[in-house]
Amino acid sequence: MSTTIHSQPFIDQRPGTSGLRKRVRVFQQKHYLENFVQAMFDAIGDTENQTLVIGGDGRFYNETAIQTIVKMAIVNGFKRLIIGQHGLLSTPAASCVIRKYNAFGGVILSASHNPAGQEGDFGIKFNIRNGGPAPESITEAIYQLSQKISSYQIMDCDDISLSETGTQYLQDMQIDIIDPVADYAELMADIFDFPAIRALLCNGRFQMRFDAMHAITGPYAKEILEKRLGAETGTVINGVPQADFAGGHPDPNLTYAAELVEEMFAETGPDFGAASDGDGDRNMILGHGIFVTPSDSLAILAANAELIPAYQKGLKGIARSMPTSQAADRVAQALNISMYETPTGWKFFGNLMDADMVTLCGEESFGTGSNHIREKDGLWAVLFWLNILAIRQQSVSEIVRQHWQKFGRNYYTRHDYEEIPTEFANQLIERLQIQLADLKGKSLNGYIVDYADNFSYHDPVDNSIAENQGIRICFTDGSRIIFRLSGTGTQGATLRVYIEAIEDNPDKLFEDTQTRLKDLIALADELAGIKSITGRTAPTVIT
């Protein structure tokens, strides 16, 4: 039987770009999760007789939250639930399953690349029927309803079993526990040339390493890379998902994937290396002795898409987030296809893909994807690279260098200042905002300002407007400095500073990135007053 529970609103339940993320202990407050779930179900429309996908990245509190959601879903009229075994579904796999089974939507339980465990972070978001994140109209409705909620209903019953695949029932609601990997693996086999990749991985010479960072992609990588494609056992490291990600920070970058980076830059390191994050939607790509920036990776994938079976007929267009480097723009121009610059957040790409306006898309924050689903997809990007390597029979370094020689190089870096007190972060942005109107035409340390603004985006599909998406200071030589406050953390604020310079001189394509950009890095600090306001003398993370 169902029980009505009286509750009161929590003032902090406004979803960000990737749902609601808080410390686990916040979600463990009485009524906190239930309030948000009820607001979510009320916001998404008529749930009667609908199918709902549920899964998460396996972090602490994942299975507990699923049991609550199941007991609330039946009271809200859902007819069928599709849940990953043990409560597991990577974010790209969840998008795949939503689309394959034509579900009404899905609840994804993850805080992505944020640390996990009892003292770590937890998150929840709703993905709509297309498999992509809910648009702002829904997330805002969820928040507004969360501020008015006075009660919710929940079924008073035992927990369901998540341990075995198969069908079970809670009264007349059908619950299918599925293999979390199978549907996704089949989709990858439809996109890529698996025989060619298998030949590469089994030739006795090629070596690769995939770091799952003790997170969700471990089972996916083992099944696809080692079992289906024949990579040597042990190719996947840190491949068993753990509730606290083994105490690590599952963000695939040069700082947090240090074990992989050290191996790849060793004298006898593997030919190819990659890592993914907590929920499987991000990727880092490395060759022996070389790191491929996410911006360059997107551009190189686009330039080589004709080698991939699913993309041989050509690309409709490319989209990138505004802070992502303009490397892909050069490829789009060469291919004579459309290029779209969007705010950060995958939902903006989803609109373009649903309208068949773009095929590939990417963000500098290690997210790359295509129209095969409506989320970024870490393992997909790894397989894309492997397919290119298998066909071109060149090293990662050779492919990157040839790309720069053909298209020029966009020197690019991101400096993250994590957990800045919110008042300091806001002070930085206010200081920059005040300067914008007077910057055009000014010479700043030898760089002439072409334009300076706070980026706004007019969606060409639904005509929505997104404003205040990041401060841009762009120079006449194509260089850019961009400042944004990230919405993915749970403590204070993260200031992200993006610095880019364009180089076409073939004699200057292979310099050290931080050295090449040192003048712009210094200018960024001067403009924002990072050191003077925050006291920080160096970024927390450099990528």
Ligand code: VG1
The other form holds:
Amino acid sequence: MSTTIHSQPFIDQRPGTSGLRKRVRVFQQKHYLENFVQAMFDAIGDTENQTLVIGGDGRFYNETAIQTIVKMAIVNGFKRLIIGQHGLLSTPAASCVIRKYNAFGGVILSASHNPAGQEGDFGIKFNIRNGGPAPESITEAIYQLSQKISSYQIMDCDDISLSETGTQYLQDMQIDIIDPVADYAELMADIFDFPAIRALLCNGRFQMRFDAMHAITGPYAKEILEKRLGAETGTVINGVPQADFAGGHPDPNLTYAAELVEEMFAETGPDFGAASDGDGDRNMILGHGIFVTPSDSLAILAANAELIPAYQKGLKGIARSMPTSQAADRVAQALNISMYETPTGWKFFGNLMDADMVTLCGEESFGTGSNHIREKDGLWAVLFWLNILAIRQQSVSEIVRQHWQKFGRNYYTRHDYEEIPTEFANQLIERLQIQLADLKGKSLNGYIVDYADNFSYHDPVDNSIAENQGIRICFTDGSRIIFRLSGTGTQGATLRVYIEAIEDNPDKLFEDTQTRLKDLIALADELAGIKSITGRTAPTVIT
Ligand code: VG1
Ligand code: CO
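Output block for the form predicted together with the named molecule, input the form predicted alone:
Then the entire complex follows, led off by the chain already shown.
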């Protein structure tokens, strides 16, 4: 029986960079999730007789939320649901499934790398028919509807079973519980040269480690790397997903993936190491004794794309988020293809990929992907690297060094200041904003400002405009300092400072990043007043 439940708006339901993310206890408030889901179903258009994909990263509250969404989907007219077994789907797998089954869209339950568990975070976002995150026009419409909501519709019935694959019915709505890994694994086998990768992984010398960080990619990595590609059992570590990610912080970077980093930098460390995040869309790439920055990784994948079966015919173009280093721009120039600069967040790449203007996309925040789906894709990036290593028969370190020698190096770092009081963060951004107009042409500690603005993006496909996407101060030698506030945090504000310097001198390509960038780092603090306003003397996380 369907029931109408009366409810009142919650003022904090505006989606951020990647959907609505809040503390679990916020989602556990009466009507909170239901309100958002109803606003979502109302915002996305005619849901009558449509197919909806549902899945999440398996964190605490995943299955509870799915049961609610199922009971609301039926009343909102959906004809068929496709749900990952046990409610699991990595973000890239969800994108793959939406596209493969021609679904109307999907609901992804994840707060990515944010800690999980009763005291952790939860999140929900809607992906459209192309498999990608809903554009701002839709996320804004969801928010507006959530602010006017007075009731929602839900079926009063028993929970469905998520534990076995197969088809069941809720009245006349068909529900297919699918293997969360199979479709995705098949897609990967279509893109990459699996026999070549298998030969590398089984040559008796090559050693690899993949850290799933107790999150969603465990089953994917085990199936693909160990089972299909023959990597030794135990290649995948922390491979059983847990509802609280074992109390960890599944963000694949030098700080949070410390166990892997230590192994990779040990004298007898493996040749290749990688990690993924809570929902499987991020990747970290390491070689023995070397960390590849995500910005460099994008550039290196682009420069080697012709080695991969799916990209053999060349790339249409490359896109990167604005704060991502300009390393890929150099490759695009050499390949004579277009380069696009978008705001932070994968939702801005969708139009470019749909219009066939770009093939590869990347963000400095450990996100890389291509037009095979419409989300960033952690394991895809790992397989891309393995495919390159298998063909080139060189070490990660050799490949990176040769890349710098050929294209020059973009020294790059990001400094995050987490959980600073919102008023301080706003004060800091205002202080920068006020300075912008007079900066052009000025010399700051020897760096001459080429231009300084608050980035706004004009989407060349649908002509939409996104404003206030980050303050950037760009110098005549190509170096940049960028400031923006995170749109995924759930507590206070997070300031991100992105610093980049360009080096073409062959004698200066192999210096330590923080040392090389120290003048620009100091300048960033001077301009923004980070220490004086926040009282913080050091970043929380450096990547
Ligand atoms: C961060 C990253 C951004 C990424 C987003 C979602 O956003 O900077 O590049 O797209 O997370 O990634 P923000 O607004 O906090 O800087 V994920 O892996 O959380 O879906
Ligand atoms: Co993620």
